[in-house]
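Heads up, the chain below is alone and in the form predicted alone; it's given as structure tokens.
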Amino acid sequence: MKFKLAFIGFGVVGQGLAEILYSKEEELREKYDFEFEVLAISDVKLGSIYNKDGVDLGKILELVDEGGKISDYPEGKTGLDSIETIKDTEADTIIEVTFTDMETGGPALEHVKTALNEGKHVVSTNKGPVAQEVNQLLDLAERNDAHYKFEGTVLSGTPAINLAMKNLAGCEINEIKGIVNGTTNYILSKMEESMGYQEALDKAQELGYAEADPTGDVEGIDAQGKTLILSNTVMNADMDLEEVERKGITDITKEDIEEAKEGNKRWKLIAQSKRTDDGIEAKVSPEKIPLDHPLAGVMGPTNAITFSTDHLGEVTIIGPGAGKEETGYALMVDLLSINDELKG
């Protein structure tokens, strides 16, 4: 079969992913027998284009690269919304990488909604409606035949839910931890180089790490919004954000990192997910870890994740939690998953 695509969005995640399927088409037919046309892209910002015969994913790439707009593309029709690309055009696979807003879920929920209901698959990178209505959108995409994907919303293109879903399968993962937001946990580092806070967060900001609003990041609500999809999804849970206890690491000082020293620890800033008698508890806060824990090695704005198994004990992953084309690699592994699934 033939993919055909439509972007709903395409901001930096989305053309990291449109770069690499115009780079690596050829590479992409040979060896996983994908095949793919991209017949729409609707974005706020940039406009919108349908072709029903495609449209050159090049050519996209080359006007954005040099300021324009999609809609100026040559050949199609242009003005249609997010919902109108994804109801009115011949589209079978929606890629979803609109803004995320965790309190809500919008406008992406609507979006996969939508995408579901029209017995469309769906492959994203936004957290807003895995964190909101997980269980309901898998529910929904199975009774209309199709599949919804989701792999980047918490390692980026750093396998962590595909490793505990897929490679862990057998397993019973009883804890998660891990560290899922790479800007504090540079923060964090540049603070044991003797940095203080401020200082550590104006690098990080510098440096393109951090927003120049960092609450998301530095007051836990990026990890407390991953620490729900892995609890949800991974652990079985049934879980509002609220749910997810959370904590930042605005009151870190300097004084506290050189405690943890003098004990062999290291703060790092911690979700967490676990089973008890009463269900699953999770919760986002700084922690000090011992230096010979495998979380306690991972610096700058690397994430990782261990999973405590019955059988194999703890399975750590370690990787980029953000970038471009890492985020759009996760999205291109979500294809190639339905891909695969498709040809059964």
Given for the second form:
Protein chains: 2
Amino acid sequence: MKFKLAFIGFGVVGQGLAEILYSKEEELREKYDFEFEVLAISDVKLGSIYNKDGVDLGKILELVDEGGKISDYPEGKTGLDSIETIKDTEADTIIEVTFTDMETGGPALEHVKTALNEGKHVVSTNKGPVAQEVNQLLDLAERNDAHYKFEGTVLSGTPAINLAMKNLAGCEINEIKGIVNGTTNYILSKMEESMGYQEALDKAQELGYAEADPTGDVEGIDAQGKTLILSNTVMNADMDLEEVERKGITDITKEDIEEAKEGNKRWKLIAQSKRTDDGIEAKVSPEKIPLDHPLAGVMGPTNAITFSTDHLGEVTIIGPGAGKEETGYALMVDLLSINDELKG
Amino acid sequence: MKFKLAFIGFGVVGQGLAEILYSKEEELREKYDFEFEVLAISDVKLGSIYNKDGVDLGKILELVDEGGKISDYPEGKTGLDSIETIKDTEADTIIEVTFTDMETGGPALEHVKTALNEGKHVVSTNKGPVAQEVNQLLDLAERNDAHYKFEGTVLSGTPAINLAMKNLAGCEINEIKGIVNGTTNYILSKMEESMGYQEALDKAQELGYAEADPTGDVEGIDAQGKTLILSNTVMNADMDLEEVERKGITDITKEDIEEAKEGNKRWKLIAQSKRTDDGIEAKVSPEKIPLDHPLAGVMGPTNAITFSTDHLGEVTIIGPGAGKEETGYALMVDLLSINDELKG
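Just the form predicted alone so far, so send over the form predicted together with a further copy of the same chain.
Full complex below, order starting with the chain above.
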């Protein structure tokens, strides 16, 4: 079927998806019967455009690449803000890729609600709304015959959520243990190569893995949000962010790393969510993982999750946890999955 | 929806599924809207039963557990052979779990064809028909509005095929590399703990990982069949078994293992299928894997596959490769996936 798309936000991730859509248009039609038109784009910095007959994605990407504004696109209406773009255009599917605000959900929460209330599908890599009220949003989607997908909120395009929700259907998942933050995993990997914490952090910043203010990563805040998402989706919990215990990696020393090594273990920042008699318990904390466990071998910025199940024991998926193309692809697979479900 | 099931074969794997169906009947209905009745079972050794109102799965499992025959079940028609059970009963979904014959497909091939020709869905863990003519069978299924699923032919219930075909939709998979035989991986793991080949094989036989005649495993024949299946499904090839090059692990010595270790590598029997300018090339052979690759950390009877993709780079899944419950579950997830597709 043919999707009429609107991008809310057109930063790195949005552009990542746009590039995949643009370069694979023909293949997507032939292989998956997936067709699309981009009707609208609205971005806080780059301005907005709306054309009910569709815009030329190639030209838009060129424009942005050359430092231009989306509102410079020659044909269409400019000046619509994000809510107007969601409500007042003929787009039937909203790609929500604005900035993440874990504490309140931010404007993204309003974007998702508005779209679902209009019966429009939403694909999003935005952790805010999912962390805040995923179950309410999924209910809202169902009531309005719309789909809400967010594979990219955890492990970017690596299919962690779909794996748990679809491929492991019929299994009871009793515990999730994962490496869900690439920056801290990179730092710990480098410390094992004998760098100190500060040196490893500098290196991560130099490579663009860590931001100038690394707090969100190294204090486990990013991982905490993802743990909440995994708990509230895969584990069917209904928790708030504060209920996920959190401890980062800033206290780990070279000596700790050496000591673990001697015991055939390796420090990892582990996101954990498990079923207990008192409900789901979730936390983020550094943990010494035995070297023969699949998570121990996951080095550098790579991410991984182990699902402990009744029928299969442990199933582990390992893949990228970030990146423009990788996260853009998460939106692509969400769109294909809606396409599949609508075809029936 | 409600499935009317017929088991063709009721050995370990069939019973594995039956136990899951029996123990999770209520959960499957509530959570997945999946309902079922078992109308018929036909097994070469245990006899057959057909009752259009359904048989009591609990009683059947009890009967078999106590060493009885299925044909001893009190209510229903006995004596139907496999083809009659497929054609002449009201079952709409066939669970094909007879013995595997990789060379010809064996009676299983006839079973699958007969069922699909009748417009009946087939779920199967039987490698024979998939290896022989998967593409023709999938065409036949489509022409008859039926579904043919076989997740359990590779990595038992670990969702390798679904991961590649569904969760990685939109990605180009350029190479598959996997550990798809648990017996040989167990032997190689034990050899690293300083056992000789023969001692490790004895141990594998003692634990039931290896058969009395271990040729199928140690010469790579089992892995060859799975490589063919991955090539013809995930990689869209149309190959015959002979086109998959094969070398087993019987030549690997303790010295080889030590030498690899010194170079920070580890021997694994690797199933490989890759896209080249001349089409798909597939082979099974022992390979030295760098210790920092996810496949290197997969020890004992565990299986794993790494998919190399355009958008995500490498994505690896690790999980069990065999077992009664694990393989029975593969059929369960196939049934749930048909249920999903029929609901639309």
